[in-house]
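Let's start with one chain on its own, the form predicted alone, as structure tokens.
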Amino acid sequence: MDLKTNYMGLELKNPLVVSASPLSMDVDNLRAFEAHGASAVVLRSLYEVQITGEMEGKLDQEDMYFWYPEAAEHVRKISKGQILRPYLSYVEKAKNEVSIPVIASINCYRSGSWVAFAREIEEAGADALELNVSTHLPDSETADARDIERAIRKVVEDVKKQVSIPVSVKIGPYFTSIIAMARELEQAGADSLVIFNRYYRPDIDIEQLEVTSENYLSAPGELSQSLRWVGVLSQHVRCDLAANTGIHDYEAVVKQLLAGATVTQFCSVLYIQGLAYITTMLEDLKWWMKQKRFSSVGDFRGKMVDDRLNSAQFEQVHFVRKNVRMFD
């Protein structure tokens, strides 16, 4: 049975791959995603400021502000002392530990003097980069849609210069038309998209009076609007697509390969089930292609994409027909 997928040019032996969270800062972690057949890991992110940072010597509190609390405070955590060096020698000894691709990631949303320091990342030996763009919020109210579409394509489009290795793009759902966005960032040379980013899930603790956002784990049912995505932008970009979030089981990685997904990237289910949780995601994968009779991934891949269709069609047609069996 041939699970093997090309990924960004990189030939994987399977398309089950760990998406970016501190799990993925431990090598005895990434020792053992490889021992229980993730296909590559991709690591925890940088952020752009922390580099920006360092490079400059500051770290830009006021561009802070307009961050996702979450994230700024991840960010002040981490950024006390020297953080570049240590993530390129993680990134030397997570090749030399483990024969799986490893992807480096990095949360951007502006173009600047940071990049340069993507080309020290391949040096380091990384095998792709991975650009997280969704973390920014926009910071006035006068900000405009195409200003900020066109600073994330100057992104991709300047990494690339700086970088051989693929470069995959992690965006978020909110974009007035993500095919055209979609098909803007694999113009600027994105090799493949990451759909999408989970954004955090901020709430409130109504006892303390406080901000919280204990829910950073996803759930299966948030699967159905990367599902949607992945089986749309199919039928308009040629990069590859890596589904990513509510993927906690084979049948979910089913459904994503059936809508044209070439990997499906997750984590959330390792908290809950445990690291070796991979191997019966892969079993039962195994243990469905036998049972459907197909001999390859490439078999099934993309097989529930009807091109005739577009994603709105697609969901009117289903309201349609669920009405009509309530009043036969």
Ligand SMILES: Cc1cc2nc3c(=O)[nH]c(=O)nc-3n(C[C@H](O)[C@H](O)[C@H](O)COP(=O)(O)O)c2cc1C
Second form
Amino acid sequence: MDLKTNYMGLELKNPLVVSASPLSMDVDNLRAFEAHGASAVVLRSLYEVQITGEMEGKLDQEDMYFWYPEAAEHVRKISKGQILRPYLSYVEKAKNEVSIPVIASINCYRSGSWVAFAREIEEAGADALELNVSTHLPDSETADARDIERAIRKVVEDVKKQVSIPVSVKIGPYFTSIIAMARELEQAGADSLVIFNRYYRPDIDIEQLEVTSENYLSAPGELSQSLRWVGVLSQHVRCDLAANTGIHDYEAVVKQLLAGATVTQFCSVLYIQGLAYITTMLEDLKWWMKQKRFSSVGDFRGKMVDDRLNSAQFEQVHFVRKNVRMFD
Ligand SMILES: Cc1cc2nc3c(=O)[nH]c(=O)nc-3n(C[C@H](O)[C@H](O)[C@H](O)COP(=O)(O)O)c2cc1C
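Having looked at the form predicted alone, could you now put up the form predicted together with the named molecule?
Now the complete complex, all chains and molecules, led by this one.
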């Protein structure tokens, strides 16, 4: 059974990649990911403001808290200059500990002096760099969509000038024209698009009358949004696609590959099921391929977008009569 996958020029042993989260910031976990069969790992992100703050010795912490509440723990350490050097050391350590590719990550949305740090990440040994450009949810009444899109494009262009390792771009689904944005990012040099980042999702505790942030893991039902757009984008861009959000079992992996994903990325399932679940997903994937008589991932990748009738369904946004027969 040939599960080998070329992702942005990296030779992966299969299409199961661990996505960015604190899980990847522990070398024991990295060893476990590899032992259980993961083909690559994305490290937890540094934030653009952390890099600028530490490089330039200034940081507006109020601003940081406002935009990135989930980074509060990091912010506390910034004033002591404890972020960038340890991150680089961790990349080096990760490379020494595991032989699977290690992908570093930066959360960012506008270019600036921080992009020079991308080169240091490459020099530390990272095999690739993932830019999560979806961290900033524009909420200003005057923010112009085109300006924001141009700013994101510029981040990618500027980072690509700094590094020779492949660069993936992790986006969110909130673009009026996702296809146009994806093509623009590809033109800017993105070697892969990660579809999609999962946003921090506030909830409300109606007993305590408090806004809460407990809802940080995805559920399997969240797969459909990225599945649709992997299916659509695989017909419009040539760069690789990493499917992300809601991948909790081999079936989700298979669906994303059938829709045209190059690799799948996941982390919530590992929080819920434990790291050994990677082996289960991998074994189940092999079992499914055997049942279907596929001997390599290439035999079925994108199979659901080969056919016009099937591929058109990814773009369908309303029920048509044939889909709602049960109500007749
Ligand atoms: C606790 C936690 C921390 C995360 N930290 C990061 C991060 O640092 N950078 C990033 O790009 N994504 C981060 N993510 C998002 C995940 O990489 C992933 O995109 C998202 O959880 C959707 O995948 P899933 O459905 O498998 O969870 C984090 C997710 C969780 C649950």
